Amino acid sequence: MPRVEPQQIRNEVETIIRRIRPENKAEIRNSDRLREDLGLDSLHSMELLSAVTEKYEVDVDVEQLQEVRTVGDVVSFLSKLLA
């Protein structure tokens, strides 16, 4: 897979979050916490994980995601994984 730029990943993550939580009309920032700020519960988080792993054709171990708490964390994690 060709290198994917962080901004492209960021845009895709935001698109997925808006699809999962369409009622969230506010701007989504890198510092937004997935659970506390964006209201993603465990089911939403699994939907996000499923969507990004399908989009970028990667396998992710759930344990690797324990430190992923914000939108920026998701982008950083995927950027490293896809590098």
Contents of the next structure:
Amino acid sequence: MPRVEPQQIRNEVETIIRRIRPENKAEIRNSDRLREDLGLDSLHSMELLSAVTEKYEVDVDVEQLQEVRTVGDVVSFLSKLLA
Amino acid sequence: MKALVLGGTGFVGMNVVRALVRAGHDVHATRRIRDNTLFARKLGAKLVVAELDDPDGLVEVMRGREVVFMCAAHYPRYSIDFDADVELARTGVRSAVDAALRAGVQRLVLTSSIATVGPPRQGRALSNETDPITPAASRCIYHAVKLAAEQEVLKAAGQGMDCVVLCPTGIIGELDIKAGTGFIVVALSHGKLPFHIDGRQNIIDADEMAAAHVAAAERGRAGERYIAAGHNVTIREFMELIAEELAVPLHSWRIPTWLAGPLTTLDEMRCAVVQNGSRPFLAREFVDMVHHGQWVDRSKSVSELGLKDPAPLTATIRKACLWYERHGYLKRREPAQAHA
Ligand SMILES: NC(=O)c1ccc[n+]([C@@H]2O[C@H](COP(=O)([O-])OP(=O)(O)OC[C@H]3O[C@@H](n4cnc5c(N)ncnc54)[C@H](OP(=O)(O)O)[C@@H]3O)[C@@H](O)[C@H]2O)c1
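Alternate state requested, the form predicted in complex with its partner chain (shown: the form predicted alone):
All chains and molecules follow, beginning with the one already shown.
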């Protein structure tokens, strides 16, 4: 799989968050916490991670995902996997 | 067998997929395009996209499959439009049955529920497959959709389609992503079960429920219904076992059933108003299930499907707790506590 730029992953993550929570119109920042700031419950967060990992065809261990708390965490988690 | 599991990202569906794969069968499983597949994609089945309201798509994914497991369902846990919900459930099942006929599937196994079994008659202590549900139970949304689904499948059976219906009791185990019956475990661990209602229930281990599906496909008689059950318990006993496993105090107020209905309505309204995705403390489906619950007789499934004795309930609870804990649903316990 060719290297994917973090910015590209960032855009993809944002698109999926907007799809899951369409009522959230505010700007999405890297520091935003998935639950507290964006209102994604744990099922939403799994949906997000499922969608991005499917998009980039990477396999993840669900247990690892517990460390992912912010938008930035999601992007760096995937960037590392795709580096 | 060449199997297709409809609802392959759901709790029941994933457990059935895993049991089929472990038994060496060739398994395809359906997902919806936006489903969370983090767990489903690791189970060894080929995932294919299908929607119950797309008949041609269903025929496509069923072609060449010998047995279809209908574990997908419209699953309303409460309802604001009773008739519409029942109709949606009914059309979903009809669509799957029609597709199975068109695709030449040999057998369809429907995951129904113990909700379609009523109180014991003729002086028996335990209910069996012949006991019809009461008119009061049939006015509960969950009971009504399950009954409608069964009627649809049994109608097809009357017209020559080979169908077997399985009625699982409350299921506890791994892969319960949405914490269905397992919400009791998760809520107790977080001290968020301020009240409960007591009553008779039966609890089955998810692995045993899945094995019952495989057995129904292999040994069930066409047109028959089978109860898939584990242990007859009261909700209070079940909660005590969970609290013991989690080593948490059991602070939960037992409320009478007549109060549970109105309280649940208020709680649903609270959730609707705050709109932050918070769940009612008492799910309507759960209240209805307990209110109309009963202890059941598993002898037909034992003699015809060859179901084995259930594992001890404490072992099932422990397995479920470890899964929830590993996936962040429960606070991490000390290793000694978690029996790791
Ligand atoms: N859980 C229990 O304790 C229990 C006990 C007895 C019987 N049952 C029965 O078992 C069945 C499955 O329950 P479950 O606990 O596994 O529920 P679940 O986790 O919600 O699984 C249902 C599955 O069906 C899929 N589905 C729903 N509507 C669909 C549609 N229109 N097209 C395609 N797929 C669709 C769902 O996809 P989405 O996630 O995208 O909606 C999900 O994958 C139900 O019939 C239930 O009544 C459950």
